There are 2 protein chains.
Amino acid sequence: MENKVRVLLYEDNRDLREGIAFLLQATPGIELAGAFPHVNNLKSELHAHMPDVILLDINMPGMSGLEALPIIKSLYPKTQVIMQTVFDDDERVFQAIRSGASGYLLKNTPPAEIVQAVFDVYRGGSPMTSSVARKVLQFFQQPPKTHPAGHLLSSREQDILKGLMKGYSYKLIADELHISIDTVRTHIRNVYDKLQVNSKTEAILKAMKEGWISNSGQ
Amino acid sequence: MENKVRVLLYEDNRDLREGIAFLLQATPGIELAGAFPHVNNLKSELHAHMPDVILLDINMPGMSGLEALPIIKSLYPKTQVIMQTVFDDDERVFQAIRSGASGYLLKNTPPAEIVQAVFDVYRGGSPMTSSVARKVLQFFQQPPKTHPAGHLLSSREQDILKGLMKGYSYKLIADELHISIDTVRTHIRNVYDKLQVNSKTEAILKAMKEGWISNSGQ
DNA sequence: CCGGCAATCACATAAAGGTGTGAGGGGGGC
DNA sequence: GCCCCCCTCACACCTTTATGTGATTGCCGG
């Protein structure tokens, strides 16, 4: 291939840092531009080395990797960042993803796979530990959340609520369902009681939060 | 370990099927319950073998893997399904994820990793090819979509709109922003003009669709 | 300096929404 | 049969929204 992959490594544990650094240095196609125990000089290091890929530990003394990530991505959006950590709690994972991480490896990842991950992100992939991937997937899979309201709302009431969620007026809903506007009022009244709200807007927002979101109508 | 992992394999390519089947059979801890070239007898096979993990090819003659997946998950929600395909287009990937796939491997995955993936999903992970993982991550990251309205709405108008999206009444918004209710009216009037709507509800729905969703208030 | 726009406020009117009260018919369970 | 819930409708009354028509102030740029 053309150029080597320029890599920066941030890892506070000395043994780990030196171990990974050694491995990266020894790998053809990778150029280890630097290995540091903290991100306190992040900006100047970024500017000096212009890395393609950054291996970034989350837990470091001083500024954490999660704080450093958005800085990196705002300065050099094309730099690919692989997060490394011993923890895979939802909060960190999603914060990292939102901030633009391209990979997420737990610390128990074998060194050989770390090297593989570097090439992976460089080629446009997103290597991640399978437990992290599971968290991400679960986010998509319809939160089989228990519709707390699903049970209490009668089917007619659900019809009316769907009408509201499409932005319809009472009159429109009445026409669509072929009932009188007063009936619509009555249903809405009951829906409000059951949902514990007292306005159209609140009902819609609540319905959406609870997962009624079928907001594709029209 | 306790029991073996019971695996079903669906793959129409004979060589591939027999190759993977051989490997799975030879792996301690795995019990290959069956290997089939199509899913036409899916239900009876599921019932007969009660697999823990299913390796499911997407492109098969007759019913496709994407069609089979929701059936599997509705019948046996706890069964872990790993999708396999040569394609990684967004459409299929997300359809599979929404339908409950637990893993997604491209066909160029080395056999050894396929075996690893079986154990991975069984232990609650979600092995996926890094290119697939990238697609999934991008889904989270790109929301910085172009706010078509972001430009036309003045900052004060955005304040008011955010208030609406929190379900506030004019009066509440007025109080919160320390302005008169008539001023709120005026702003809302202008927002409606710019968004081409004519009710609170429409404005909120439109704002959400366009990505203003910061609906975390309160 | 002037025109344009953002932001503020006012007054007025009509339409839509929220709430109280009541009521009749149908179906299911006990 | 009686009770309860769902669905239907009606009328009344008040609040909130939507819209029309102005007006004042302040900032920015030509």
Second form
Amino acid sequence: MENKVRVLLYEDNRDLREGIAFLLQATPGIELAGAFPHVNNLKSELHAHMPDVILLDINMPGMSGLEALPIIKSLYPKTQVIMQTVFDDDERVFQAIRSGASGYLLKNTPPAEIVQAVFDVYRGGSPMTSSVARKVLQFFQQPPKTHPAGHLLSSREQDILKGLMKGYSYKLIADELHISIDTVRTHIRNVYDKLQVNSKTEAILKAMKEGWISNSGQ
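Form predicted on its own, following the form predicted in complex with the DNA:
For this one, just the chain is written down, with no partner chains and no other molecules.
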């Protein structure tokens, strides 16, 4: 008999959490290991339940889903994470994907599709709401730039950009590099100017497409 897919659910909206939990519990082949309103006890819950798949809300009280995602992938890289959110804005989509999310669903996704997404991601797929998938396709269909703007970045600016690519908050970047948050902000403004972009997402995507920043090592 095929092993059940162990799922953890993080969703701060009580009605939605209870609805998805009921759906998962009623689905053959899925074992709901736990359903929680926040990720403030994330590490202990991961160790206790060892999930195969996590349904992770982006906006929660305390630590956000985007902040939790790099922690999950560092501790349990084989655990598959599906992000859930009301919004499909570019910054959240690409930050989540860059940080290791394997799927991205909007909260208006029909119940049957949520169940199918759990099985799909467990089997190696990348389930995405169609509007999110279109954003990803449109990005990678853009022709690459040819100018080597990445060489304009100082080593410290490259370190900060690496932190952004990993999904780190400004505070986490500051702590890791032993500098102030204000200094991080100053470097980020300089990165925007040098790369001729207007947002963190644009800077990350430009670096990803052009291969200016290696994601190997620290």
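We call the rigid core the largest set of C-alpha positions that still match within 1.5 Å between the two forms. Numbering follows the first chain given and starts at 1. This one's a predicted model, so the numbers in the text were calculated from it and none came from an experiment.
Remark: with the core as the superposition reference, the CA shift of residue 164 between the two forms reaches 2 Å or more. After superposition on the rigid core, displacement of the C-alpha of residue 18 between the two forms stays below 2 Å. Comparing the forms between the two forms on their rigid core, the Cα displacement of residue 69 stays under 2 Å.
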